[in-house]
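One chain comes next, on its own, written out as C-alpha cells in the form predicted alone.
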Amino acid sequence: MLKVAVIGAGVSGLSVASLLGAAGHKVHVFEKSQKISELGAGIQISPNGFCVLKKLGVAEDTIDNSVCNNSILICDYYKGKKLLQFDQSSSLGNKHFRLMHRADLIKILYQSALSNKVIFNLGYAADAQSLSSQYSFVIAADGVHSKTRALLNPIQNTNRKTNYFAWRTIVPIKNTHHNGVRLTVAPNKHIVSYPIRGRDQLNLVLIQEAENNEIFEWGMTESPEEIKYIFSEFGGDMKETLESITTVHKWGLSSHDIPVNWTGGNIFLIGDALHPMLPFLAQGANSALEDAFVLTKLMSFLDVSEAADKYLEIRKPRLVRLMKQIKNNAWKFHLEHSFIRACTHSGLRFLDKSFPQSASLPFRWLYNYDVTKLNI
C-alpha cells in the first residue's frame, strides 16, 4: 500500500485519486478551493476516455448524466448550411462517446473517490516539493497553470498566449439543433455546439482569432451584446442560438511546450499541468483520464524512477501526435482565404455525397484507443 498525495480537484486530480484508492493506496487530496465545484460548461468524453471511467465503475452514472452522440456534422457559418455529416457509431461499434455538463463529471468523480476512501484536505493550497518528502508519491494535477510544472522545469516556466480568444455559454434549446457534435466555420472564427442534460440545453464553444493580452482566466464574464456582435455574420439557425445567449464567460487561450521534466523524484505531473492544450479537439480531459489509468497502474508495481520511465514511454508518443493534430484542426477551422475555403469546402460536401464515413477514418487512432487494455 503506498501513501500518495494529489494536489488538485479537477478532472485530472479526481480520476487518479480514486483509481489509486480502488486499487488499495491511501492517497489525500490537497485542493486549495473550499470545496469540490467545477466552473465550466460542456465537456465531449470520447471512447477512449469513456474507457477508463467504465474501469472505474461509474459507466453508468456517466451515462446517466450525459447525452450520446453518434455524429458529427459540419456547417458552413453563412447560412448555416451542411458541408458534411458522419455517423461515428459504426466506426466506434459500442463504445460511448458522451456529451455532458462538466460539473455532472466533477461530481460523479468526486463521489466515486469518496467510495474509495480517498481523504479531501479542502482549502489547502499544497506545495509539490514539501510533500514529497511525507509521501510515497506526489502527483501534481494543478492544472494549466501549474506551479508544479514551474517548479520542475524553470525555463519553461511561463505559459505562451496563442491570439485565440474563447466564449463558453450553455442556452436553452430552442431549435433543432443536430443530436450530437456539432461545428460551425468560418474564417478566424469557428462554434462548437452540442446538447447535454437530457438534451434540454445547448452548449456553445465560440473561438476567434484575436490578439488575447495574456489573459488566461475563466472567470471574465462578457457582454452577450459584444458576443451577437462578433459572430454577427453566422446565419441560419445559429443566428438565434446565438440571440439566446444571456451569460457568457471569456478567456485568453494560452497553450504549452509539452514540458521536457515530466517527473521530479517522487513528484509527477498529470492532464493540463503536464500538456495543457487548445481545445481544438476535445481531448483535455480524455487525456487526463488516459494519464490517471497509466500513472495507477505504474506506481502500483514499479519504483519511482521505473515508473518515470515507463511513464514517458508510454505516454509521450501519443501526445505528440494529438498535439500536431490540434495544431492541425486550428488552422482547418479558421480556414480565410476564399478560394482555399471553396475548394475545402467543396471537398466535404462531396465526401458528405459519396463516403460520409471515410471522415471518422482519421481518427480511430484517437477514439479507438484503449489505455485499460495496454500490456503495463
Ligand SMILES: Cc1cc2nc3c(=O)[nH]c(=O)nc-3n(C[C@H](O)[C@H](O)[C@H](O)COP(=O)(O)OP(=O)(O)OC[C@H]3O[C@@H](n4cnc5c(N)ncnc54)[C@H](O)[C@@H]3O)c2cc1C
The other form holds:
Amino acid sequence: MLKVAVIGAGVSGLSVASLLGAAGHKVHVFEKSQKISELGAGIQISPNGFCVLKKLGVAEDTIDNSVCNNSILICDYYKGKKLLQFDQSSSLGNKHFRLMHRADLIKILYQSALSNKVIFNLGYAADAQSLSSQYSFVIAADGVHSKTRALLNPIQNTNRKTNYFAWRTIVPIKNTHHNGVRLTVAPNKHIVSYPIRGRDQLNLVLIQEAENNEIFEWGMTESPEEIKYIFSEFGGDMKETLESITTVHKWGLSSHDIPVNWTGGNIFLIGDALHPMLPFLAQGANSALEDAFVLTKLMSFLDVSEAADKYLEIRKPRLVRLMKQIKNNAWKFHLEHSFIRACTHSGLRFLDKSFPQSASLPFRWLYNYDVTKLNI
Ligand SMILES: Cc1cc2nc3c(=O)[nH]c(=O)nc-3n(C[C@H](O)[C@H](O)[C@H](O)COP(=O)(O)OP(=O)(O)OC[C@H]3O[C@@H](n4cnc5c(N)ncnc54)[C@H](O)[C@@H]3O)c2cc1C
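Swap state to the form predicted in complex with the named molecule from the form predicted alone:
What follows is the entire complex, opening with the chain shown before.
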C-alpha cells in the first residue's frame, strides 16, 4: 500500500485519487478552494474518457446524469444552415459519448473518491516539493496554471497566450436543437452547443480569435450584452439562443507545449497541469481520465523511476498526435478567406449528401482508444 498525495480536486485529481483509493492505496487530496465545485458549464465525455469512468464503477451514474451525443452537426453561422451532419451512434457502436453538466461529473467523481476512502484537505494550497518527502508519490493535478509544472520545468515555465477567448454559459433549450453537438462556424469565431440535464438546458461554448495581451484566470464574469454584440452576425435559431443569455463567464485561453519534465523525483504531473490544450476537440478532461488510469496502474506495480519512464512512453505519442489535430481544427473552424470558406463548405455539403459517415473517420483513433485495455 502506497501513501499518495494529490494536489487539486478537478477532474484529474478526483479521478486519479478515486482510482488509487480503489486500488487499496492511502490517498490524501489537497485542494486550495474551500469546497469542491465547478462553474456552471457542460462537458463532453467521449468514449475514451468514459471507459475510465466505467472502470471506476460510475458508468451508470454518468449515464443517468447525461445526454447521449447522437449526432454531430456542422452549420454555417449566417443563417444557421446545415453543412454536414453525421450519426455518432452508428460510428461508435455501443460506446458511450455523453454530454453532461460539469458539476454533475465532479459530484460523481467526489462521491466515488469518498467511497474509496480518499481523505480530503480543503482550503489547503499545497506545495509539491514539501509533500514529496512525506509521501511515496505526489500527483500534481493543479490545473492549467500549475505551479508544479513550473517547478519541474523552470526554463519552460510560462503558458503561451493563444489569442483565443472562450465564453461559457447555459441557457434554456429550444426544441430546434438536435440531440447532439452542434458546431456553428464563422470567420474567426465558432459556437459549440449541446443539450445537457435531460435536454432541459443548452450548454454554449463561444470562441473568438482576437488579440489577448493578458492571460486571465479562469471564469471571469462577462456582460451578456457584450457577448450578444460580438456574436451578433450569427443567424438562424442561434440568434434567439444568444438573446436568452443572462449570465456568462469568460476565459482567456492559454496553452503550453508538452513539458520536457513530466516528473521530478516522486512528483508526477497529470491533466491540465501536464497538457493544457485548446478546447477544439473537447479532450482536456478525457485525456486527464486516461492519464489517471495509466498513472494508477504504473504506481501500483513499478518503482518511481520505472513508472516515470513508462508514463512518458505510454502517454506522449497520443498527446502529441492530439495536440496536432487540435491545431488543425483551430485553423479549419475559423476560415476567414471567403474563397477558401466557400470551397470548404461545398466540400462539406457534398460529403453530407454522399458519404456523411466518412466525416467520423478522423476521430476513430481518438474515440476508439480504450486505455483500460492496455497491457500495462
Ligand atoms: C471552454 C472550454 C471547454 C471545454 N470543454 C471540454 C469538454 O467538453 N471535454 C473535455 O474533455 N475537456 C474540455 N475542456 C478542458 C477541461 O475543462 C480541462 O481539461 C479539465 O477540466 C482539466 O481538469 P484538471 O483537473 O486537470 O484541472 P482543473 O479543473 O483546473 O483543476 C485543478 C484544481 O487544482 C486546484 N489547485 C491549483 N493549485 C493548487 C494548489 N497549490 N494546492 C491545492 N489545490 C490547487 C484548483 O483549485 C483546481 O480545483 C474544456 C475547456 C475549456 C476552457
